[in-house]
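What follows is a single chain, given as structure tokens, in the form predicted alone.
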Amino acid sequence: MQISRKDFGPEFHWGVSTAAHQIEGGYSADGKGLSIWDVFSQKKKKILGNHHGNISCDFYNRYPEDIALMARLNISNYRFSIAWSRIFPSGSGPVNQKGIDFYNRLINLCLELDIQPWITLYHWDLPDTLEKKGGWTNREIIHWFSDYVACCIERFGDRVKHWIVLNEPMVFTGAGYFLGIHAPGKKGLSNFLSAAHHAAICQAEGGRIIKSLRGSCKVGTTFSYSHVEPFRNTEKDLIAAKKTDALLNRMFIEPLLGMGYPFREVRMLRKIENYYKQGDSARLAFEMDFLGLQNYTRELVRHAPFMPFVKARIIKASKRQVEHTLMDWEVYPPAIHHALLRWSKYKNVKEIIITENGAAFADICKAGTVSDYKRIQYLKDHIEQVLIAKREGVPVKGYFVWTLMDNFEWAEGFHPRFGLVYVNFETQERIIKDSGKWYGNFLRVSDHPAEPA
């Protein structure tokens, strides 16, 4: 299928996404406090190659160059996050004015270059001072987060029209508070359930605060979603897939939509009620203006009797000998179509934005060129699936590539490169990959001609 930007209509939002800790660097610059990822990355054997994000892409100092590069690629929407500890070095007041000044400069430059900022309020980098008090397991996080949200809206809401409350709460609570493979490195069911419940309340509470302070703003939140199927056509694998799907894909979206947690499929989730206070059931729900869908792959699941709680195991793509990325995620474009169709069946879903979609491959820079044809094909195939869903009536209104440039990919360090732009982390040189040139040409419109890449 030959597709173009025009197939999606003039109101469709095209952009790229990044996250503060993954690109900014400047980990202690101008009064910034430490985040849980600043601390976690210093621990041995937590990050591949013992990498850390202290400098990363040095976006804190090089943002004018990077925003100009974005404009050159015809990117008109930029989703980025605010580093909580750059605003509140201690997690709560007093405000760090130099942090406010940085984001004001960033927002203003975007607007000068006709790039609309979409701000994510929380993209995993909790101030470490709050983690020392229990972090997301401490119910006080609802108040800490509320104060932080209010501050951001008061300082930036006059210019920023699109806000995203949380990024992938299932990932930061599951990997950070249950498996311990992400910051802050906690493990155990009680840590996970308390953190998850407080995050679920915060995603709704954040929406309410934004609307109360700036009713004209568009408010959303994002969820990771991997299409889940049974590995074999057996009853046990089907049950395992349903449980996995409930935990990975339904755990946070359904409470937000007023449906409660998926207790029926995953009975151990009933223990989350131990952390309920009066009125919590109502506090979990909020009607967002849009929902952010973040899809990269599908997962095949088989019954695993010795796995706790869900008795299920995901079969890695490499074990199945299918095409996969450096993250060992299967390349399966129909997954994003399945996800969009499923979300469209929920009540009260007004708009869906693809807030992340992309792939990491073994990019090699030769003579100043990065020929990443696999990424180009990945993006083409997934955008085509989005168009199919749109034509079927799904209210999908935007698509953001993950990510603008290679960066610090959490526990995987700098090994997987997702960017449209290649970054030499020793020299900080930026090189537009062939995929970046392709995306820039795809986004070109007659009144905004592409500059030669």
The other form holds:
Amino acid sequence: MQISRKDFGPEFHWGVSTAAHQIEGGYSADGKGLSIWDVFSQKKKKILGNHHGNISCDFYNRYPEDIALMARLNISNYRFSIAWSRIFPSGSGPVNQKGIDFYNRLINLCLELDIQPWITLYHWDLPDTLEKKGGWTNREIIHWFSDYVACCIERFGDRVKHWIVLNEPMVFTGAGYFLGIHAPGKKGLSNFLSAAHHAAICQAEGGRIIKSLRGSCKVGTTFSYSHVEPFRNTEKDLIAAKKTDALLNRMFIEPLLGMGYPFREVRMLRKIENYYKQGDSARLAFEMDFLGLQNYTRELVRHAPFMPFVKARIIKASKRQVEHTLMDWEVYPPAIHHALLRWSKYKNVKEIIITENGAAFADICKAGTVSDYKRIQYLKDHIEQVLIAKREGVPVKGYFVWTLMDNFEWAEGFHPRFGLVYVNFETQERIIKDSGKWYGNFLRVSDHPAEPA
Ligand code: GCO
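So the form predicted alone is up there; where is the form predicted together with D-gluconic acid (GCO)?
Now the full complex is given, and it begins with the chain already shown.
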């Protein structure tokens, strides 16, 4: 199928996404406080190759060049996050004006170049001072987070029309507070359930605060979603898939939609009620203007009697010998279509934006070019699936590629390259990959003066 931007209509939002800790560097510049990722990355053997994000893409200093590059690629929406500890170095208390100044410069430059900023308030980099007080496991986080959100809206809400409260709560609570493989490296069920419940309240609370301070802003929040299927067509694998799906895909969206947590499928989740205070059930719900869907792959799941809580295990793509990315995620474009259809069946979902989709491949830079044809195919195939869903009536209103440029991929360090733009981390040189050129061409509208690349 030959697709073009026109098929999606003029209102469709096309963009790219990034996150502060993954690109900014400047980890202690101009009064910034440390975040849990700054601290976690200093510990041995937490990050592949002992990499860290202290400098990363040096976006803190090089943002003018990067935003100009975005304009050259005809990208008209830019989703980025604010580093909480740049604004509040200790998480709460006095504001760091220099941090505010940085985001003002960034927002103003985007607007000058006709790029709409979409801001994620929390993309995993909690101020470390707050972690020392328990971080997401401490119910006080609701107050800390509310103050931070209110400050951002007061300072930037006059120019930023689209706000995203949280990035993938399942991942930062699951990997950070249950498995301990992401910052802050905590483990265990009680850490997870308390962190998860407070995050679920914060996602709704954040929406309420934004709307009460600036009713004209559009508010959303994002969720990771991997379409889950049973490995074999057996009763046991089917049950395993159901439980995994509830945990991975339903645990945060359903309370927001007023449906509560999926207790029925995953019984251990009931223990989350230990962290309830009066009024919490209602407090978990909020009607967002849009929901951000972040999809990369599907998961096949089989029954595994010794796995705690879900008795299920994901079978990796490499084991199944199917096409996969460097993250060992199967390349399976219909997953995004499944996800869109499923979300459209929920009540109260007004608009869906694909806030992340993309792939890491072993990119090689040869004589100043990166021929990443696999990424081009990946993007084309996924965009096509989005179009199919749109034509079927799903209210999908935007698509953002993860990501603008190669960056710090959390526990995987700088190994997986997800960018449309190649970054040489020694020289900080940027090279537009073939996929970047392709996206720039795809986005070009005839009356647009810019030429990609
Ligand atoms: C996430 C985050 C991004 C990742 C991307 C690739 O979805 O995990 O939002 O920060 O870098 O998804 O793994």
